[in-house]
Amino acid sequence: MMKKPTIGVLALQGAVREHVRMIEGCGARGIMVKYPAELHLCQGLIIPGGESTAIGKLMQAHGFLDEIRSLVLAGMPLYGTCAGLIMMASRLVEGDQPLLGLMDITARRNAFGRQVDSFEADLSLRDVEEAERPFRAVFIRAPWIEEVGRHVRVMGEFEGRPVIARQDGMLVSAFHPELTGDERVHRYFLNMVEELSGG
């Protein structure tokens, strides 16, 4: 791996200390973003979960949707879960919200239903370190990938809909990692930003 990156965590909502601590215990750094200048500290950047019409409000309010949208654009390796799917999607099936609007995919908000169905299923994910092994993912309030563009590539999913894919450098879940003790989906995420940053 390249020498310690430099993650962000949008600091806005969501389990951004469980993430921040996922990062590290792969043996990279860890940081929440809290402001717009504080991404060009960053190798790469994580969305987590929240409310995604708040998470959308915020950053248009504190200017992060065009910094972001910039920064991606220009090679930033970029995963979302959750609530940062839906961020990072280009189209929504219903609802309307700000978006960045930067994977070509078609999201469902809230696809399994409420908070009160959240649940926990094991998956089998493509690509990661030993593929075999089932991912026991979480899942909350979750969306799920309602169609994908011909260059996402996806990597997993439940009962027959996407809930893991990548396009690029960037990288969507609709569920948890960070809630579990299984690091494989972030320590992929941290080869992408060692792949594209060319280390």
Contents of the next structure:
Amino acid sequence: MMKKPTIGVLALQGAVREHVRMIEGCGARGIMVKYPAELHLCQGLIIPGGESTAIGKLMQAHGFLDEIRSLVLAGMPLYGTCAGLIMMASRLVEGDQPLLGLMDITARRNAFGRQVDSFEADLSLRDVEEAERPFRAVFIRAPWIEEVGRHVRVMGEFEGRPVIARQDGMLVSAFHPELTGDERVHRYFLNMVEELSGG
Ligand code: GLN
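Can you swap the form predicted alone for the form predicted together with ligand GLN?
Every chain and every other molecule in the complex is listed next, the one we just looked at coming first.
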């Protein structure tokens, strides 16, 4: 077991505190990251949900895009929820906005339709602890993953659409596990951090 890892939550916009709380509940240290220099304190990073156009513009304006890209390419684990998933995608079905473009997926924004703002569903997830137990997932104007590249492992679907996936040290979910009491996705990410830091 490695020393308690520090996980940063990008704190430009969106559901930041809930992730920090969840990370702390899982026994790691969670910090809010407001400046690129703070990324160097972190063994892993979470990009929260929110509004991806706003998060992308703020990331660009604050110099986060290149800094996060190079840290992730050097091996820092990254987890994006909802708008964070969109930021990590290499391609969007529609629209032109700043993206990190790190993961080999195509994302469709607001994929579940405008009328359906938010909903909950029981998902069956692969690879997490106690995978036979359904995961109650909260979707809020969520994207889905339209296409995945060869090296992407789909860990769960809703109505046949991938909504959680991993590629190397990168994890994305279209839903918001930080808004439920279920820690299994955050624990899965913390295990990735431990594995990838050779702990
Ligand atoms: N609809 C938002 C977007 O496209 C994402 C919503 C969320 O993060 N909860 O960026």
